[in-house]
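First comes one chain, alone, set out as structure tokens in the form predicted alone.
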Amino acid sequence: MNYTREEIVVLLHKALNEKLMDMVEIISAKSEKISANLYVVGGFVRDLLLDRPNVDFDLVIEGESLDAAPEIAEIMRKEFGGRIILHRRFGTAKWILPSKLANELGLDILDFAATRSEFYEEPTKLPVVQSDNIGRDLYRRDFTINTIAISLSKSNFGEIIDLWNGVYDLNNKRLDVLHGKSFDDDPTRILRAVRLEERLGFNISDRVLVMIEESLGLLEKVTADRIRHEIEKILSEDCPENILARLCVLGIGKAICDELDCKNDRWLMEKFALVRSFDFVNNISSVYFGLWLYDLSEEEIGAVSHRLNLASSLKKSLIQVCRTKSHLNVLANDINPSVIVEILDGITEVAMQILLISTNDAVVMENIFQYYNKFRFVKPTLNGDTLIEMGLDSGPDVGRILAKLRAAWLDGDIYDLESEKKLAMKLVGDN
């Protein structure tokens, strides 16, 4: 399908609110004053033509140098407020909008980038950047469907720039790269290809599948943070389990780290769907991650944590899951609340949620629910000072007796302050 300028203008007005359209016209006028052209590119244009929502509104400035984008961003900041984050090496600037303007426009940040070309001296390394025209700028991008630009300049507002057959591939639901060295330039595009294939319902072209297979070895050279960032993006998708399964089939997980050659069977599909059904799961990506790695040993979790440079909090949760799995057979019985607390006390909410969702045993699930909703909040009324006043020496015995008092409350052996004091006096006397 070919689009006229008039059709694109209609789509833009449909996708952007009136205030944002007005702001685009202002930025276009500012760009014209410094003899620069304004475009919107990338994912926003792709999704605009697919009639999909996308607020990732990236503006590209075609000027005389890499300074064009930072200059426009600074002009806008001076007139409307906010603050600017600059990356002059790449000719980019983020305009953090003031809160009132952000509410009016429906977004918090506007990204500006100067048109540029890139040269990779070595695979996986950051590129050498230089100012260039819009055509060369589009050529450096990952997939043809992300190379489509729309002019926002007054003279040709709404005109599509499609130099690499992006519209054709959109129409044919085809995911293709621009050139044979695309994955050499940036191996993380391998993960991005699988993520976009699933999200858009497209098919990776046969040529690109061969390129992926030939480029898998490059992934081991990519830094931990860049790989982890791509995995985090995958886990933020609507149905990440399908993407993880595809990574497994294509050998991508194993290429990143041997331990990431995880099973991706019906169990995982069911558990990920279950995560989305629970409204108490706040950190959904971490719970996904724990379910994905559920079968791994503590040593294997350590290897994955090192390869991906996982946050210490997530690593802690994953290790707690490993250590607690061996006690699930105990939780499968009708046991006292104090035993449940002994097993589950101290583990993070993420670890608890992973354990809860991973089990198919109704008794285990009920015991974890009871801990999560009730038992963990049960505490003795008395405290250490009270025990010392009863004659107990300060030291580790204080904590031990408080633990016994808590267990007695949990198991119903005491039921009010008087019975708690009576038991406390006996424990202090026995001590």
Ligand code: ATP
Contents of the next structure:
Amino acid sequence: MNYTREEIVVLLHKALNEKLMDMVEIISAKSEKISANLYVVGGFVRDLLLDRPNVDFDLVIEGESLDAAPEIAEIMRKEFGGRIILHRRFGTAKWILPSKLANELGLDILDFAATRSEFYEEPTKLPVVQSDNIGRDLYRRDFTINTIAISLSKSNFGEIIDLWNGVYDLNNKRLDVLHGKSFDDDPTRILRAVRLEERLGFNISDRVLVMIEESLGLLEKVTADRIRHEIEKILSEDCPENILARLCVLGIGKAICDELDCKNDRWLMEKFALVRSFDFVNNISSVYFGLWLYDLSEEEIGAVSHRLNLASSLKKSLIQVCRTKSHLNVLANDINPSVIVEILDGITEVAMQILLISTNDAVVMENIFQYYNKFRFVKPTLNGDTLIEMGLDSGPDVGRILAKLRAAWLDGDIYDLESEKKLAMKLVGDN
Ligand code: ATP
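Now show me the form predicted in complex with the named molecule; what you just gave was the form predicted alone.
Full complex below, order starting with the chain above.
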């Protein structure tokens, strides 16, 4: 399907509120003043034509140099307020809108980027960037469906620029790259391809599947942070389990690091769906991570953490899950609360949620739930000072006796301050 300018204008009006459309016209006029052309490109246009809502509005400015985008952003800030975050070397600027304007427009940030070409001096390294025209800017992009631009300049407002048959691929649900060296330039596009394919329900073309297979070896050269960033994006999709399964089938996980060759089964599908059904899971991507890596040993977790440079808090949770897994058989019994506490105390909320979701055993689940909702908050009323007043020497015995008092509260052996004091005196006396 080809689109006329009028049809695109109608789609823009449908997708953007009136205030935002007015703002686009203002930015367009400011761009014209510095003899620059204005476009919207990438995910927003792709999703506009697919009738999928997307607020990621990336404006592209074709001017004399990389300074064109920072210049426009600065003009807008001077007139409307807010603040700017600049990356001059890449010709990009983020305009953080003042809150009143943000509310009116329905977005917090407007991204401006100068049209540029990229040149890869070395495969897998970040590219050298230089100012260039819109055609070259589209050529540096990952997939044909992300190369469609819409002109927002007054003279041809709404005109589609489609140099790489992006509209054809959109209509045919095809994910294709622009040239045969695309994955050599940037192997993270392999991960992006699988993510977009699953998200949009598209098919990676056969030619690209072969290219992916041939480029897998390059993934090991990509830095930890870039790979992790792409994995985090995968884990923030609606159904990441399908993407992880595809990564596994295509050998992509293993190409990143041997230990990521894990899980492509019904268990993972069920557990990921379960994560989404629990509203108490707030760090959803960490819990997904833990379930994805659930079968790994501590040593393997160490290797993955190193390869992906995982945050130390996530690594800690993953290791705790690994260590606690071996005690789950104890938790499958009708045991005293103090025993449950002994197993689960000190583990992070994320680790606890991973363990809770990982189990199929109703008793384990109930015991973890009890700990999560109740037992972890149980503390003795007395403190160390009271024990010392009772005659105990300060030192490690204080902690030991407090732990015994806590266990006694948990198991119902004491139930009020009087019974607690009585037990404390006895424990101090016996010490
Ligand atoms: P999403 O909808 O997940 O945000 P997106 O397509 O908007 O996906 P972004 O990561 O926001 O992706 O990137 C914006 C645009 O920049 C993309 O549409 C694509 O054209 C381009 N792009 C992003 N990453 C790459 C890459 N690794 N190689 C080439 N082009 C890229």
